[in-house]
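Only one chain is included here, represented as structure tokens and corresponding to the form predicted on its own.
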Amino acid sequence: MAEEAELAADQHVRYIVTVEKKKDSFESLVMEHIRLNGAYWGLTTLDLLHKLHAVEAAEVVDWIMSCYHPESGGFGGNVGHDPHVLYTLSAVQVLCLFDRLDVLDVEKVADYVAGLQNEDGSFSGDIWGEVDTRFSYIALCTLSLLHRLHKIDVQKAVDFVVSCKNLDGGFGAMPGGESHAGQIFCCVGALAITGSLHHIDRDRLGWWLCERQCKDGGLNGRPEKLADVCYSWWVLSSLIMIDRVHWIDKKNLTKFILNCQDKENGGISDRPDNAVDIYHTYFGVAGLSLMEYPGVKPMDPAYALPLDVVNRIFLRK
């Protein structure tokens, strides 16, 4: 193992651009139903590495809009796929990267998301009605990026998220659900976006989150699980939002992420020596961003977009 690994940024850029072109590869086929999410992971990584210009913006925007359902206002995970808030947020985030929200019928998209709020303040993911705190975060994030939070009952949305808080300080997918780092990010992010972080016991949650660091330096999502690069994002972003990120050993976490790289062909895996994929490449680079790694643009921990993109959306006159 190298004494001090470095980020193989150029190889990661090449890997992302190449994966996009290999439509018949295994990775492309297994991701077909979530291709819009994959576009968000890959393109955000490129932007974090200052290489968004490596793709043709007009082509990307055209493809994003080919996944749009004008009758509902939502986006599907790929062309011809049913709309869902998961893909709708990814579409909005990618359009934010390229500063092209102008191609959207903002009112229609916002109405689609707002229409999925339930009486108890929760959100369904689509017309089939599955409820999960992920969808609460997604709805609040999407509407906030579109400046349309007024279309929903924000207080009810906050109350539902708070009802999913557990005795250990964490949050689950629904009231009584097990605390999980991914769901914690969604709930903390939702509360951050709505200015409601006062509902969190920061020390108790911070302790639960910092205990996710394993002996190999990586972070896991729940007690007794193996470390996984993707939790570098879910855990760190949550800790930053509650001002407890200094409780993590950043040096060892950085080393863990860098040791998950394929330094020759690019890409980052979940754990050292495993197969790389777009998902873990994004969350690895995003984790490094949150730790202010040299050469990587800073990320906004709540909106999961580069900080300059978020500032452009909310500070534009």
The other form holds:
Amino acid sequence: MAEEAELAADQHVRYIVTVEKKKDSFESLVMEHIRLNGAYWGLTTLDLLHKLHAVEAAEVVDWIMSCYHPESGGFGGNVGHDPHVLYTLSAVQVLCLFDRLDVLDVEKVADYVAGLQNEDGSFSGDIWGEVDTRFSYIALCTLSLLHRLHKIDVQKAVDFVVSCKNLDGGFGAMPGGESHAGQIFCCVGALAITGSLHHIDRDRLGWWLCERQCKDGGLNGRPEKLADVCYSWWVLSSLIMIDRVHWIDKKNLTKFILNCQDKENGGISDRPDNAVDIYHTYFGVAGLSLMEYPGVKPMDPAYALPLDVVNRIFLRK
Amino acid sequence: MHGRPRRLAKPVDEEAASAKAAKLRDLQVQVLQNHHSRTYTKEAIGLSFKLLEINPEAYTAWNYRKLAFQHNVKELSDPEAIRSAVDDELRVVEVALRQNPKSYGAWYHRKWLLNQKLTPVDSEREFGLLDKLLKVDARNFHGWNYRRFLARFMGVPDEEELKYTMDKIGDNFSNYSAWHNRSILLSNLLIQQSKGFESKQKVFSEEFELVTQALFTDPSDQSGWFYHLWLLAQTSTPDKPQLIASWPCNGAKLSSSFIKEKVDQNTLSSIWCHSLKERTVPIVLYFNEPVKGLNQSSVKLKSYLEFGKDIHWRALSMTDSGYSNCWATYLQIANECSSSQQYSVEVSILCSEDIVSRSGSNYDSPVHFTFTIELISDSQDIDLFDKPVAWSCSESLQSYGNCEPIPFDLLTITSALIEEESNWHFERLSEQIDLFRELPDDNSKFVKLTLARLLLACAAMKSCGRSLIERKRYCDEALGHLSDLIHLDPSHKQYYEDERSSVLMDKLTCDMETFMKHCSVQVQPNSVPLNHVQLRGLSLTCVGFAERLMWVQVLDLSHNSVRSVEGLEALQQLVSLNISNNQISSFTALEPLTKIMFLKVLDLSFNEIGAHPIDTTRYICSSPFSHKIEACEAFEQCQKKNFNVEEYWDALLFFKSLKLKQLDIEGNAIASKENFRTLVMELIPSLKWFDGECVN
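Moving from the form predicted on its own to the form predicted in complex with its partner chain:
Time for the whole complex; same chain goes first.
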């Protein structure tokens, strides 16, 4: 008789805490430049599993700040790496988890992000000018968490995101870019945060998104691709924000995610029996959170943080 | 991070692995050092190449290379030397792309180089690189993005790029990226009215042929079906905005009172309009697509009654930069008028530049309608809520023979003007239906789903008189396919249920014959006659075609599977609503009800409010998280009274905007929470009946 799969929460916590210490393998070195993202993935997962206290808050905050560039106001992916919005958002999100936004020079950080908005409303990732709707989401999310949205032209930012809307109802990285679940999350998130979801044809996008569910129960990122655990977040959170999540089969998706666990050593992989990593561990647990899996804290689908953290930021006096 | 096996096939050579890691670590340390010290020697730059060859994701190294390039190139004046320097960078990108064809850093570096415009672009080399990469992976969106950039940069006409998409599709019909690019190019060509692309009809006819070919060749490929859906949407969207329903409708008679004898004798000829007691007349306008620009000059009102100075039109549906299907205004009767006098009001919408649809068309379907208001000065003050309103469970409702609710035909103000365009649409759709009926559909859900969509598109074009019989036939056939789909594709069951629910509402309400069975005029003892619609127990998941229900005053939607009440905001006459025994899962999902000014009785019992930690309408409603509401303003009062805002913010926002007399909420998880009942009673001072008990 097949065993009912369960979430191996303790093993995942142990995996996250130990992998943080392993910095010298080739695999870790190749990811060295996105360590700050890794911190967000690992720590948010710990919080979702009610184990944020397994790490020393002060240590984490100190390390985050060592990635800060006081001249620009941005954060790099690791100590000594150049500032970029990708890591600035992760820094702000981690500080939100610990309720330590007080360590920031909020105006400086907000100015860094706001200064990257272009004439057409789009955002560059850094001073080198790459434009992508990922950066629109990041900018809006960061500034919103810091209560500094007024520093940018929100309408133009929204208009740019809307200009990336495709005929299948989805969104791409830039105008004309093919619809992809990751970009869709960014655009839907950007529109959610700015109260602009009515720009979306929710039935059309909802159907495109629910068609991401494959025969194995997992979700892919676009048509004719393989399922991957990370889409359990990108697709699911998008569906939740547009109130169409009931169009997928949650039971089968849950089974898929649980089958991607390494129940002995902890961690979750992209597909069953593949190598685990922090990224997929986070997205797997986050996906389970969105499906109200018992024992996992509920998450806010737009800000990608636990619900209690977001409620605290926007509702507490 | 992706696609690596968990257990390695052969044992790890520890020493080699260590050496490999050490080499990378040293490279990374050195490159960062050179970057921070602004060392741009040939040697230093060479190290960055070695690093990016191994790890194209080391983004700081790409930044370093840009700085080094800028530093060194500004010393050069010889165009050949400059070209060589650019060439070096392009080669680094190519090496990096060999390692990872999806490296953001590599692709952007190339784009950045071209944008420096220091040397003419080698078109063959650029397109050659793209051809190679897209041959290896036709779905590499980085490649396609770069291709779109390059085409624009080099001034390649869209028609030429269109040919390229044809080639890719010809190679392999299953190429979503190519079909997507095709849709983008065609849209541009149509908007620009380029030579050969002036006629939407011609272009879409050809595209239908192309995609049908693909679908018949390989029905299991998904990309064709998605493209087909796009084409279908293009041919089914309304060409121009039109008014499709209004309240009051043409010929309606509104009264603020009623004569009991007339009720008893079944000779009621007017609608009891509760807002007239407060000398307010709502007018609701419903269009076939979202529009904006309704104001005092675009919507003309003619009457002997004087209305308050500023006539302000309010968008009722979720607005999209101010666009909405449904608009309302609340006329305040300003002048003194004699009792029992009837006044007519004429509403005219003329061709207008003010009123514009989301698709950009101006309003040019002039329409007007007239209704009468009877003002009665003696106040028959009836307390409607003397006793709690009971919901009738019996099958046969008290129906008043002669006095029918407003005939449905009158709800449609404009008859669908059959124009040439519509004929073309209908022909195209019928053609497609015939074609797809021929395809064997036993295993392909896409065939069935597409057929269902085509049938519904045809149904939508049959909107009046005798063609309603055809409409119902199309609906029935579509319903058949949707039922099959629930068995064929069970993981998408809820999607098909929602579609089914919408079609059922259409079928039920599109003609008076069927609809009559659900309608009646109800009079409770010592009460007023109210128009009642009964839609209980129909497995409905949502409310569709709300524009046909704008006259409804009492609505029973209980014992269904309703999870969304979107659409109900159009029912401005609604006094009582029963959505008990459904699947409403949060207060935010009920936001449309807060737009119904005169809602007094609400039965929410036995739903799922409070049972779900994840709120799927959190960002659809107006809230502080989406910056639609200022948290401090909205919750100031509540915080003073020590309500837990973090826990009850959604309940607070919902209840404080309603002036209910009667509320039922038992059977929801939230109802048993501590202090919840106190909260509700504080928030709704007008509440008289709470879960069947009298509030004092």
